[in-house]
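A single chain, nothing else alongside it, follows as structure tokens in the form predicted on its own.
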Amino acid sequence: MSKTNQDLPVPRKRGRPPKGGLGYENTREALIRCGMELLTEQGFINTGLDQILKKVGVPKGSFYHYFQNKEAFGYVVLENYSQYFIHKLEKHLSNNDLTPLARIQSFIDDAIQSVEHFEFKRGCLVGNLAQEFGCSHDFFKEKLEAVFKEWKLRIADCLELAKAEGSLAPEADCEKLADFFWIGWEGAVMHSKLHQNKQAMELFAEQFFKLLPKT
């Protein structure tokens, strides 16, 4: 049965707010920047409270006045991943200097430099909570589903455009071409931190342009 926002994880009021230092929103902004880091370096199972909350510098009282535990947590870190990544795709794929197929090629390579600005360390949240979890998890499922899916729309859209302007072959079905590119990536992404190289995303690109049906 699929959950309503009623049924999500929220954060409840328990402990206390730090004294001193940080503020209310920057403690839970820090908490989630930590969260984003550690978790795209090293998956949720493997990152431990104890090491976001000393790398924050707050005590574990202050962790659980913002968040009801570490699955709650983990959601609203996902939830900043998904925006944070959707603001990058956009200010990619809606580049009007650019062809539609110029626009993907920008989006690739700007998270290819950002793989390597941080030496390998860090995949891709969304893909590493859908390998740790894949559907035993209904909350993370149904979210990561749900992101997925909005990514995939953008990406077919902007195919959709290159379709428009004779780009692609009017047969082109861009949803599958859309989903072919996003298991390709996370594969390629995966491959990258993997072998600390980034020579897997510039195969998928380079053959992922290749295959496109063309006029």
Given for the second form:
There are 2 protein chains.
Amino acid sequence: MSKTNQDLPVPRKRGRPPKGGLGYENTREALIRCGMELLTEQGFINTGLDQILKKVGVPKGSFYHYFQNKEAFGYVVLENYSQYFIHKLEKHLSNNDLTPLARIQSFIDDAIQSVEHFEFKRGCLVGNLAQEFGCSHDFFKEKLEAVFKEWKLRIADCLELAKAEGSLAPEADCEKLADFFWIGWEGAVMHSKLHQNKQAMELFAEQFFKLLPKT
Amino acid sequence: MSKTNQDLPVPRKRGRPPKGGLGYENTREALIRCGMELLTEQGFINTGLDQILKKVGVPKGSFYHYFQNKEAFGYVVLENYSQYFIHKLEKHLSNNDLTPLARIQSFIDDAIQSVEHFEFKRGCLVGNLAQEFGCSHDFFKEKLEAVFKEWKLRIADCLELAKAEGSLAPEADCEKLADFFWIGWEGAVMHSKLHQNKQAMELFAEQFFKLLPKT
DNA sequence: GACTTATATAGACGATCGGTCTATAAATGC
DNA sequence: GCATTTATAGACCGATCGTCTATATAAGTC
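The form predicted in complex with another copy of the chain is what I need now, so please give it after the form predicted on its own.
Below is the whole assembly, all chains and molecules, this chain first.
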């Protein structure tokens, strides 16, 4: 994700795009990227299609060429966000230059820096959607649960590594701790967004590491 | 808050209410109570006035007699929720039959039972509004921050008691721990609502107590 | 007890906005 | 050249918020 969207300069032509051109993916991905921005900032319901379309410079009719409806769009954005996030997570958690626990800290630092960079306007898309749809919406519910499961797995694995390596006590329940991590993390992101500072995220991270049973 | 709303039986009469009657508070409070229900379940934006009015059996014209607009209504609902919640909190945290730490556990048990009773459909109104308005809305932002501050204070005081009493180590930073508590708690409520079970809330509570530096 | 004022309900109405649908334009392919 | 594919263009419909006027009932006034 780049700093700001430089999507406007694209003067879309009306008909079928020329062969070599990547017209389709171009527009579609611009919509998804913009969706990630706005949904992360404002949530799903609160973000109108018009706002997205205006920002990307795409007329309404185009939108429904690329997506079935707003819901389907949201699902794709969520999927993309999830992919992006897992990629980020794995980048840190598989960094062999660091000890397993330091890798988690490295991810946290990155996340804090990112949130800071966006002036605490962006929260977590998964958290947003979870709160907006929560139970009520089975379609999203299952996907959201699956995403959290993926995230949890990654942290749990990393904690297992720490255990094997000896920096985490053998009696530690890595699954539980990983669950705990994401539960608290979501709360921390929400608080940071509300208070417009990184204090909550830092505080949670600090306490989380304090909680880990060391050898 | 009662289990279900028994608001419908009230057959509102049209004109000025009789002197002794509490017509005003009656309708107004029914609206607020219903607002607490629905905003806690669905969030602010997602809940239409019409839905509230239909459920309480009040026509639109009445609503704008009691409240300036939807936003002002939301603010009043938030204020009421906050009051209700602080009352609940204080009930537990000032229970002299229990040790300070047991009082916090007592509050947690109550909250879990409550969420369970509502079949995990209700989240935390403050969390909902924080995520919906977050930064973007100064009016709510300040109120939400104030509410969290109040909640934090109560827990911090209780932890101080525990420290004085000797069940909490003297080096414990009660403010930090109280902050941490609410950060994680919000995340736990969100997760419980998403997964439709109390696991997240229980897990967070368990780990929180494990984290406290004991003597 | 008639007239005015205060309190509240009743619901039609308009402006706005989100989401859907049909029409149009441009390039391709046979 | 004509059908097909791919994308844009924007009209349209319905829902929602908030306002407005009308109505009903009680209270106050003399």
